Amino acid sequence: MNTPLRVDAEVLENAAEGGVNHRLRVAIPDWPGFAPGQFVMLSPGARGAAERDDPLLPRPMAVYRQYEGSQVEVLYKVHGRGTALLAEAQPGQRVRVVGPLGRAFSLPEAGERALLVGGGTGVASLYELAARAIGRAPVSVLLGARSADDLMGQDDFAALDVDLHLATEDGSRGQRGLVTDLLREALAQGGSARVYACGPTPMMRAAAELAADAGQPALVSLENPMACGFGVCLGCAAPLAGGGFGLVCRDGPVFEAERVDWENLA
């Protein structure tokens, strides 16, 4: 696992992509690389001459992809003051980055189909997984959202050599319905498969249950709120099926789905 950095990163691009969807690309000095599913903590907006304390806490963001060495990209939606300030950051300004952090996804085994299920900003945890799984296993990417305007990253996934399917609740793009409807259909094809899911908790729970019913393993990336990102504040504790708690930032964000106590997960 790479040692996390705590550095100021230069904003290279911070583009609105329709509605509340945004894409941020930064240059991170001495970036060590990352594994699929890891994340960074980003300051809420650009850093100025004086430290901001409203809002104070950084925001966890999945690392979407990296290219040209030290350039890192994240996808995010503007919800609240912190992400609204982040959306105002301009090229040339700097944001504080801590990362890469967290436990990553394992790649599929030979002979397994990889079924990647993403909802909302959860798709940001899956792009690099899809890219690295190509050549190891057949990859199907299933993306869902409320409407076409809410979908993120679909063009990037379409450019990969993967089997891509979309679902929207209002039917404005892809199949009408839930992304878990697509997963049910994919699992019904039979054969050995491994499910990877990231998105709203009800979606991940449904994906975990579908995988269990089909006798297939599933990994989920939890999205609990967190303040520090490395296990100090204890604010991201998630209940485990065997009792006790796991810290999403340190023990996750990726967990085997069967380890999560879905009934008591907020």
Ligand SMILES: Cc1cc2nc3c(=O)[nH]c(=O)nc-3n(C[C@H](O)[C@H](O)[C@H](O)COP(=O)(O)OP(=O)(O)OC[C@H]3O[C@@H](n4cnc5c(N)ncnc54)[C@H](O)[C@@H]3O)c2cc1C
Second form
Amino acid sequence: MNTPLRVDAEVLENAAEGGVNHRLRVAIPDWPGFAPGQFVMLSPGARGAAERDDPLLPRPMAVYRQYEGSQVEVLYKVHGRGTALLAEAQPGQRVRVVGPLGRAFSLPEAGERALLVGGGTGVASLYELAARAIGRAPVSVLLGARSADDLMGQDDFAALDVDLHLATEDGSRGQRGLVTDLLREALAQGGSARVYACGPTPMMRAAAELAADAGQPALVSLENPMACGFGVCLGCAAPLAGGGFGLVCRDGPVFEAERVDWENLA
Ligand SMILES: Cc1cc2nc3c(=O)[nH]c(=O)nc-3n(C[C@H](O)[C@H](O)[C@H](O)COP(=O)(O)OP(=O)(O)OC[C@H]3O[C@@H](n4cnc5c(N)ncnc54)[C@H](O)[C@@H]3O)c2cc1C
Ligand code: FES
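Instead of the form predicted alone shown above, give the structure for the form predicted in complex with the named molecule, please.
In what comes next, the whole complex appears, and the chain from above leads the way.
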């Protein structure tokens, strides 16, 4: 497990990539590395390091990938106030980073196909998993969005040696329909597979049900809103099948799909 850091990181790049999609690259001296699925808590406006220190609470963001020289990249969508402020950060300014945090994805076992299913911001949690699973297993990456503008990171995935399929609800890129349609087709090919899903809750639930119907294991990475990111505020609690709650920041964000009480997950 990599020990989390709490640092003010220098912004190297923060660029719009079409639609509401942005790419942020920061320098984090002594970055300890991360495992696929782990995240950081990002504050746009680190106290004492940039012009402002609001909003008060940081926002959770998946670590997309890392580069030599302790550079870390995040892909994000401008959603509300926190991400709008993040989009204003200029190269040379600093953002507060706490991480890496959370429970990571396990890599596929030998002989399994890895079926990665991403929608919305969830796509960002899957890139490093795809990169590290190559060589261990055949990797299929299935990305979905409402329209071509909403897709995130597809050029990066296309540059990997993976079997990449896209679906958009309006048919503007890839197959028209839902990304779970692609998953249904992939599972119908048979054989042993492990499903990894991150995205909107209905999408993850559908992916979990398809995997269960096919008798294959599934891991999901939940994207509940978070306040602290390390198990103190209890704000990220997710109901578990069989009773009780798991903290998405500490016990997740990655959970075995059958552990999640999908009926009661907000
Ligand atoms: C582990 C984890 C990893 C994440 N990784 C990424 C990533 O790599 N890229 C990315 O763009 N986003 C990611 N997210 C989601 C991201 O944290 C939220 O989009 C962000 O916090 C929204 O902040 P905001 O201030 O812009 O919006 P806010 O003003 O906080 O919220 C605007 C509206 O969205 C709702 N909302 C806030 N957070 C969420 C959420 N997580 N899910 C659904 N609705 C929400 C609020 O209730 C409110 O109605 C991740 C979330 C988690 C938990
Ligand atoms: S975000 Fe505070 S306990 Fe999980």
